[in-house]
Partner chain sequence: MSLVNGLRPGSVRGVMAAISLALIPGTLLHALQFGAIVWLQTGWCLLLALVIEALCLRLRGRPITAGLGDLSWLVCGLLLARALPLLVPVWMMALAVLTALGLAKHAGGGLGRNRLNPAMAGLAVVAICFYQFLYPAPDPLAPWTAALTLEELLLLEWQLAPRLEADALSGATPLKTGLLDSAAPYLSWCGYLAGGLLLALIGVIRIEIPLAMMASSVSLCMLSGHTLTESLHSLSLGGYMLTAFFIATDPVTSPDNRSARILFGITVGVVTELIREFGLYADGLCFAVLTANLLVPNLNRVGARLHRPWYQAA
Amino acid sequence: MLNQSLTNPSGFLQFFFDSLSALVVRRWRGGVKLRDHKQLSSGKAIRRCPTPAIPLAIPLEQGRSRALPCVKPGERVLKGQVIGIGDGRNLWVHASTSGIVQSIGPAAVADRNTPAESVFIAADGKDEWIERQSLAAPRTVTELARYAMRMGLAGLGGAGFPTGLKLAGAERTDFLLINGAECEPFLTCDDALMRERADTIIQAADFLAALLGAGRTLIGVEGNKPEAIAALKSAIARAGSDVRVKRIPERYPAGGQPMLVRALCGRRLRPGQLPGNVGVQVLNVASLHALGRAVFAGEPLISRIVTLTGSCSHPGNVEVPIGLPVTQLAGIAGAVSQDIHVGGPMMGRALDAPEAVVSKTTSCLIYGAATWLPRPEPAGDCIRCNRCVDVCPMALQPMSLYTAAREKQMKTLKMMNLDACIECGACSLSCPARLPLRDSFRESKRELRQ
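Let me see this chain alone, in the form predicted on its own.
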C-alpha cells in the first residue's frame, strides 16, 4: 500500500492522514464521568455455566430480526442445530444445548419489554454438539455477511443489530474499528473476553481487515482496563499483526459509534449516517470474537458472557447458554435479591419478569439494584440550566426535544434530528429536575418509526 501511495500524490496524502489518525485520539464533546464499580467483577476468570436438565426458551426474535421455526414439538435437537430460519435480513437461530423440543410460543426475555416467540427445549444435560464445519476461505465480504446471518451473529454490544447486515456492502472500508470501550459502569464481560481470548480477537480482526481491504485496524479500549490492553498487545506481537490498540478517555459514552469514529478516525458522522458512509466498519469486540469462532471453529452464536455483579457473594463473568432462565444464575452469583437490573445502569432496565431468559444482548445482571443504582425521583420543572446540552455527545438540544416529544410534534422532532440521539442517558443523569429525557426520546423514536 505504501509503494502505491508514493507514486500517487493524492494516495500519499490519504495514506499520510490515515496514518496520523491511527496515532491521535481526538476529543469529542459532552459525556459524563461515572463511578464504574468494575472492581466488583473484574480480575476473575470467565466461568462456564453448566446447562442443567431444565427447559430453555431460545428466542426466535432478536431486535427487529425474526426467524421462522423449523423444528416441531417432540423432535430431538443437538447443540448448534438450526431451529429457526431467517432470510436475507433476519438471523438464523440455533439450539444452545441438546434436548427435546417441548413447544413453540412466547417467552419473557431479560432485556426486552415484550415476550418473544421462542423454542422451548427440555435440555437433556448431555450438551451434545452437531458436527461443526468451519467456513472455507470466503472470497468476498458478501459471502461472509451471508454466513454471519446463517450463524446467528447478532451484535453483542448493544441493540443486537445483525453482524451480517453491518458487513453487507462494506467493500469500500478503509478503517476497521473494534469497540472494546465497555464504558457502561458495572460491565466487565468485554474486559474479561479481551484478557482471556485476545488471540482469537486478533486473528478475527486480521481476517476481517484483509477481506474488507481495510488499511488500518484499531481497537479502542478505555484506560481502566490495563490487563486487557496488555493481553491484546501480546496477542498482536505473537501474531505479527498490524492491529493497533488505542487507549481512549474514560468518559461515558466513549463506546458510542459516533464518539469512537470521531476519536480514532477523525471522521464525523452526520445525523442518520452509518460508519460505512465514511469508510469505517465498527464491530464490538465480543461480536468480532463470535465472528472468529464462527469462521474458525464453525460455532454459531449460542452463548454469551454475562457479568454478575452488585449484591452477590460470587461476582464475576459467566459464559451462559442463550435461553437459560435468569433464575439459574442466582446460585452461581451467590445472590438472593430479586431486585435485578439487566444491562448497565445507563442503558439497561429493571428485570420485571422473574421467569425471563438470557438473550444474545443480555450483558449484565446487577443484583440488589436499589442498593447500587440511584432511585427514581419525581420529575420537577425544567430550569433551563443547559446541563443536558453540555453533556449531550451528539450536540443535540435535549430540553427542546423533550418539549416537542411531550407535545407529539413529530415534524419538529425530525427537524431537530431526534434520530441522532444514541439514547445514552447522559442528559437524564445530569438533569437536576430529574426529567425522563432519555425515556421520552426512546418512545418518540418508536413512534416516528411507526
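These numbers were taken from a predicted model, which means no experiment stands behind them. Just so we're on the same page, rigid core means the largest C-alpha set that superposes within 1.5 Å between forms. Residue numbers count along the first chain shown, from 1. What changes on going to the form predicted in complex with the partner chain:
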Contents of the next structure:
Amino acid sequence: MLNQSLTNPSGFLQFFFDSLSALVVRRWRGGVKLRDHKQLSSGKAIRRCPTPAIPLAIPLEQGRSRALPCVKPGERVLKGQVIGIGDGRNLWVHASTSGIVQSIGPAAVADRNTPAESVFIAADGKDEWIERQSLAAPRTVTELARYAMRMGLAGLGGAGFPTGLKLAGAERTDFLLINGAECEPFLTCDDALMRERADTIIQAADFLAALLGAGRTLIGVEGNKPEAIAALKSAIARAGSDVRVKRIPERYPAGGQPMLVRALCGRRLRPGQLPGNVGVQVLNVASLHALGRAVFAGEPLISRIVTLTGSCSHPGNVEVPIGLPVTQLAGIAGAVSQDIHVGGPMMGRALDAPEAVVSKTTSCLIYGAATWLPRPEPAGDCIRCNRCVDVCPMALQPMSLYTAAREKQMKTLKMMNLDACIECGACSLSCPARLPLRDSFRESKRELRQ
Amino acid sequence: MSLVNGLRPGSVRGVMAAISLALIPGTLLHALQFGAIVWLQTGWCLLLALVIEALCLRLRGRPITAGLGDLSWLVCGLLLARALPLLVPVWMMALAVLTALGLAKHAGGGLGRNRLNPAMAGLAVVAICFYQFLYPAPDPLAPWTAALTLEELLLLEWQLAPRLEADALSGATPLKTGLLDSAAPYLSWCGYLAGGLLLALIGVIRIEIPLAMMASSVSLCMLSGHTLTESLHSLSLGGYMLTAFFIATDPVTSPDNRSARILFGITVGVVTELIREFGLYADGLCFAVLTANLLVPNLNRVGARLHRPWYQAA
Ligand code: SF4
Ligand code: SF4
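Switching conditions: you have the form predicted on its own, so give me the form predicted in complex with the partner chain.
Once more the chain from above appears, this time first in line as the rest of the complex follows.
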C-alpha cells in the first residue's frame, strides 16, 4: 500500500500529510474537564472473580443483536460452549462457565432498559473448559469479521456494536485507531487492561493492521493514565512493532468517535459519516484485546473487566464472567450500598433491578451513587449562559435545540442538525439551570427517525 | 458531588450569588465615598425587588419559593440600587424596580426570555421621565451626601424634606477635604473591576464583552481628540465599570457566540461614547446597553456565520 501511494503525486502528498498527522495531536473544540475519580480504583491489579457455583443468566441479546438458543434445560454445558447461535448480523453467545442449563427466559441486565432473553445456567463451580478449537488464524478481513461474530465479540467500550460488523464494513483503511481514551470518570477497566495486558493488545493491533492493510496504527490514551502509556510503549518495544501511542488531552468526550479520529489522525469525521468513509477504523482497546484472545487463544468473549468503585472497601477491577448477578460483586468490592450506578456517570444509568446480571457492556459499578454523582435537581429556566454551546463537542446549540425539542418542531430540529448529537451529556452536565438537554435530544432523535 | 472541574458555580442560584458577592467591593468603596445613603438605597431596592418579584411570580402562577430561590431578583435589585443616581425618592426606585422586574423581565417571558436588560430598562424609564429630578446627582467631586445624617437621608428619600439644590448645598455642606477626595475622585470603579475580573476568572461572565466595550470607547474617545490618559480616565467615570462587567455581561441579554459578543461590546462602547460626547445625558450607558440588547438577534446571526464547526473542513 505504501508503494502504491508513492507512485502518484497526490498519493505522495497524502502519504506526507498522514505521516505528519500521525505525529501531532489535533484539536477539537468543546468538551469539559471532569473530576475523574479514577484514583479510587486504579491502584490495584485486576482480580479474578472466584469460580461461581450459583445460577448465572447469560443474555442472548446484546444491543440489537439477538442469538437463538441452542441448548435445552437439563443439558450440561462447558465453559466456552456455544449456547446461542447468531448469523451475519447477530453475535453468537457462549457459556461463561460450566454447569447445567436450567431454563431460557428473560432476565434483567445491569446496563439495559428492558430484560433480555437469557440462558439460565446453574454453575457447578468446576469451570470446565470446552476443548478449544485451534482454528487457523483468519487470513482476510471478511474471514476475521465472520470469526469475530462466531466468537461473540461485542464492542466493549460503549454500545456493544459487534466488532465483526464493524470490520465487515471496512473499506480502504489508512489508519487503525485504538481507543484507550477512557474519558468517562470513575472507569479504570481499560486502564487496567492496558497496564497488565499490553502485549496481547499490541500483538492484536499488529495482526489487525496487517489484515486491514492499515499503514499506521495509533493508540490514543488520555494523559491521566501514564502507567498505561508506559506499559504500551514497552510492549511495543518488546514486539518491535510500529504502533504509536499518543497521549491525548483529558477532556470529556475525548473518546467519542469524531473527537478521537480528529485528535489521532487529523481527519474530520462529519456527522453522518462512518470512520470507514474517511479511511479510518476505530476499535476500543478492550475490544481489540478480546479480538486478540479470540484469534490467538481461540477464546470466545465470555468475561470482561468491570470497575468496582465508589463507596466500597475494596475498589478495583475484577474480571467477571458474563451473566454473573451484580449482587455477587458486592462481596468482592466490600460494598453494602444498594444505591448503584452502572457504567460511567456520563453514559451510564442507575441500577434499577438488584438481581440484574453483568453483560458484555457492563463496564463499571459505582456504589453509593448519591454521594459520588451529581444530585438530580428540578429543571429551572435557561439563562442563556451558553455553557452548553461551549462544551458541545459537535458544535451544536443545545439551548435552542432544547426549545425546539420541547415544542416538537421537527423541521427546526433537523435544520439545527440534531442528528449530529452524539448524546455525550456534556451539555446537561454543564447546564446551571439543570435542563435535561441530552435526555430530550435522545427522545427527539428517536422521534425524528420514525 | 459535582463532576465538573473548576470553580464555576454549577447552578443558577450559584451564578447569581457569585455576581452579588462580586458587587460587594464596588459597593463598599462607593459607600465609603458617599456615606450611608448607598446602603439605604441598596436596602430599599432589594426590598422592593423581593416584593415585586414575589408578586410577579404569584401573578404568573409560578411557585414562589423556587422562583425566588434563583436569586435573580437579588442581582437585579443590587444593580438597580447602584445604577440609579443617589438620593432618588423611594417611589422612583419602586417605579424602576417595577419596570425592571414586572415589565422587562416577567412580562417579557420570565427569567431567560427577556430581550432587554431589566435593570437598564428600569433605569431608562426613570431617567427619561424624571430627568429634572435626577440631575445634577451627587458628584464624586462633592460627595456631600456623606455628611447627611440618617434622618435627613430618610426624609429626603421619602420626599418629606425639600429637595436639596446643588447650589444651596455647596455652601451649606462643607466639602470634605479628606484623603479620599484629593487622591481619587471616584473610587468604586476599582471595586467593580476587581469583582468583574474575579467573575471572569471563575467563568461566570465573558471577558470579551467588557474588553471590546472598553477598547471601542477608548478608541472613539481618542478619535474625537482626547489624549490616551483622558480616554482611559473616562472609563472610571460614572457607572462604566459596573456596566461593563456586570450589566452588559448579563447572559440573557447578550449574544450567543463569541464574535457576536465582541460586536455587542463594541456597540455598547460606541453608543456610550457618542452619548457622552454629544448627548443630553451625562451618562449614556443604559441607553447604550438597551440599544445593543435590541441588536442581539442580528448580531447572533452575523456571528453564527463566522463560526464553523471544527469538523467541517476549511
Ligand atoms: S449531548 Fe449532544 S448536544 Fe449535548 S453536548 Fe453532547 S453532542 Fe452536544
Ligand atoms: S447551559 Fe443551560 S442555562 Fe446555559 S444556555 Fe445552555 S440550556 Fe441555557
